[in-house]
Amino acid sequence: MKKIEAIVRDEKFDDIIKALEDSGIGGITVTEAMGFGRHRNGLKKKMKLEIYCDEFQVDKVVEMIRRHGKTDTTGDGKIAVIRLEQLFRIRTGEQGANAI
């Protein structure tokens, strides 16, 4: 299992939503962020995506955040790809794969 974390712009974040939501990805949780890179040009409005997926997703996911995300200018964004230990559902006890 992985955890996929993405940190990418604002405004391609509907483009990237949609792209997800259509492939039928398990789930998703996105928080609001702030930040800046390596230029310093000061802090920008991103968007922070948290998957949590099996190793088969994985290039898929990642390849759609891309490819939806990516505008060829400083800022597109990260994405960081985390192996998980354990994944827990809180309301089932479900473990592993099944907790997805």
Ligand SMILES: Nc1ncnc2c1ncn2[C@@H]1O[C@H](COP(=O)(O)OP(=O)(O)OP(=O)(O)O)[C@@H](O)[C@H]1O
Contents of the next structure:
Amino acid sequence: MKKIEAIVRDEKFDDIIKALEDSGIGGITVTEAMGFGRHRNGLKKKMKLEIYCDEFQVDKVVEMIRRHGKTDTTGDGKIAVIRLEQLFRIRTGEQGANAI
Ligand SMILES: Nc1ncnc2c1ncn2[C@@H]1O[C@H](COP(=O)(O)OP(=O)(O)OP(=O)(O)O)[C@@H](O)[C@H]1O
Ligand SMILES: [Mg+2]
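Requested next: the structure of the form predicted together with the named molecule (the form predicted alone having been shown above).
Complete assembly follows, chain above in first position.
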């Protein structure tokens, strides 16, 4: 399992979410964020997305976020793919991929 953590443009957020709704992911957590990249031009408002998913979903999800998040100008954001050791569904106690 992986956690995909993406920092994206506020103005691209709706397009990205629309695409992800139909992508087969189990769920998503969204947080308003502030940050800067290499250009150090002050803190800018960004959206942070966190998705717990199976390995086989990673390439598709990353590609979707890129396709819908890109403007080809500086500040488009980052996507991190992070190893996820364990996941629990609180209600049922299911673990691992069954908890996605
Ligand atoms: N190294 C980093 N660590 C954590 N967050 C980062 C990092 N780099 C960028 N971010 C987050 O991503 C947002 C967008 O970064 P940005 O796209 O400007 O990165 P960049 O490396 O400067 O790329 P670009 O050259 O396309 O601007 C930042 O506002 C910040 O929230
Ligand atoms: Mg930048």
